[in-house]
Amino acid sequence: MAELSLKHIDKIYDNNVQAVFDFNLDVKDGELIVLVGPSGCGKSTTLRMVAGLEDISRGQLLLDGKDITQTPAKDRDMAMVFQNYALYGHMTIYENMAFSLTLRKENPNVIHKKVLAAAEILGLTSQLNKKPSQLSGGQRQRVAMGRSIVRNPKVFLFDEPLSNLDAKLRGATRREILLLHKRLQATMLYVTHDQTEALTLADRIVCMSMGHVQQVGTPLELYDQPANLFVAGFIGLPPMNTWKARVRDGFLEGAGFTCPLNEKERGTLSSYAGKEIILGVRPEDIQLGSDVTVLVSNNENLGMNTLVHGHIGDASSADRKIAAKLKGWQDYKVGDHVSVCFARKHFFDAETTSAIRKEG
């Protein structure tokens, strides 16, 4: 397939309103990135400056070590999937999948044995003389795919093509393109605001705000070492739980909360003795225990886990709010008290919230 890198790239509007600052990729031969973040992060803008679909204002592009910042889009060698299908309704699904093809001129024998193949991939054989108005929403997808396979392309490019689909169709077609890309071993950059698509289905993952890259990284990466306190908050479903605290004698104090610090744990926040920093801990980081008392607002059974939000100590005050994700099936009522503790902590820096790393 191929290798493309993104190399110092800009957006800036006619308007001087800049969209992305400085991005930078090296995405390898055969992988799956991912691109997530919330709306109107750059993430959409960033994929379609690689289709050539906006124009890049600063930096440079490189598809397998040739500059491509100023190809066209038909020249580029890429093939994207939308969102919305944009699929021909009077065409049946044969002559979408074979339309690039057949503009292309190409041998009507070769395109039958491309658009068969394709077919046979996407489970799309029985469908070919239907209408797309006859399929579901995720067979029209299937077809939207399908039709990027049969150009071959050096890069697929996905523009949130599941956002358009329930919950049960994104869950399936999220598989499909799974296997389509173990299938195919094909270079692929992914948009999704979904962080379940990100986590689930990217190689790496770039996580987006404002215009700006916070961090690059697997999946595990993102989850378990975030950069920042963003990355923190935005992966991870529950989103991650934090407080402001204080470093003291080996302890952390926060709102209603006095937590110890084990050796690794003190040994991180040594530079930080009697600073604020911010506490982060994951819902399901957090287990039965005697440090933490919390004040139960709701319960939400799970079947193996159950849910529990609340507030910290008797306060039921913002600063204060915490969700748990505990083991087994429990029944807690409004009202009720739970002792916790925390068994992984997050640390990030008061003033920059970038994460605290141990030194060496």
Contents of the next structure:
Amino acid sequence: MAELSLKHIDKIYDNNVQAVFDFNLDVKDGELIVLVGPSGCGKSTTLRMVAGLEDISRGQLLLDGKDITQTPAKDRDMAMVFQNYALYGHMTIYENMAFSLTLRKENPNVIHKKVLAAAEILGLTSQLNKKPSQLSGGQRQRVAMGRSIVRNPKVFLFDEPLSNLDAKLRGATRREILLLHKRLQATMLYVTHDQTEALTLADRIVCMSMGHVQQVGTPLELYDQPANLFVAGFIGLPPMNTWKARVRDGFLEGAGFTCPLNEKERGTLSSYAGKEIILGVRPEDIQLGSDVTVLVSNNENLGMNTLVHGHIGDASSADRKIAAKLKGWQDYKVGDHVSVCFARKHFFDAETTSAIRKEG
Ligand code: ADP
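Go ahead and give the structure of the form predicted together with adenosine-5'-diphosphate, now that the form predicted alone is out.
Expanding to the full complex; the earlier chain stays at the top.
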């Protein structure tokens, strides 16, 4: 059992920089939570407070209901995997994995069993006599994970564990972490700035910006129902298109376009008649149609889809930029006009930037 509760947690560094504001989260036993957000948003600070590597300025941290806010890192029963692996170069892989247990003076037979079991899980059995320098980056990262596994901690903490790996290894190691999570059924907190990692790994994502939690939810919830413009822009690749638009007589009027609203959309926007809002449309929700004309500036064939960049209407101003992921292999040329429609629209309040949800 390992349930973690973060209650009203603030972090103010000694130089008076507040890095985290009122962070609240209940992590269920066995859940894999991914903290995601741009560099500097407070993810690592939050993780390090959970690990006990940073003091918690205000608030409370509970592990299985027990207050561990003041508990030293070494007594928290958590294991952290860092991006730089932090392996001992002069020790073999076996010794690296056994190290924490040796320090604890565990029975050598127990240590041997645990190291072999972890090596087996991670496919490192044939590497145990090597030194870290003889391993690839991906293998080293697995050793770092192995070192955590042998300790059988209550909570695993990952701080950008894949950021030193190349793109191909990142994908493979990500899948390994997912399998590891399934196999160990352990509670895990994972920090990354990469929205793809968040979407593919998380049971639930915590999306942060400037020290504040913006939304907590499943990957699908964040993708399909972003709480605000920040989450909408951060989750999804290429990012969601956003334009200012005015609600008028069942239509949305924006720079260079007028598109119809269906009954449900009109319901959602019923209190915004005549007002300006932000319209958001994901590139993959744009299809060939007859509502909006796009002037093509770039055509990228991705195989099953074509990513078309351009501008709405004929003017190429910044507020008319559009990216559309159209089905199939298209061969548009610069200057072509393509007619599209928006299969799914997201609406945001222009002042608060919060998502506009259907009332009542
Ligand atoms: P992230 O992990 O999302 O990149 P961090 O948690 O590392 O963000 O940093 C959050 C904010 O706290 C940043 O503004 C950063 O400059 C600041 N910060 C991080 N560590 C310290 C520190 N030791 N002292 C003062 N400010 C810090």
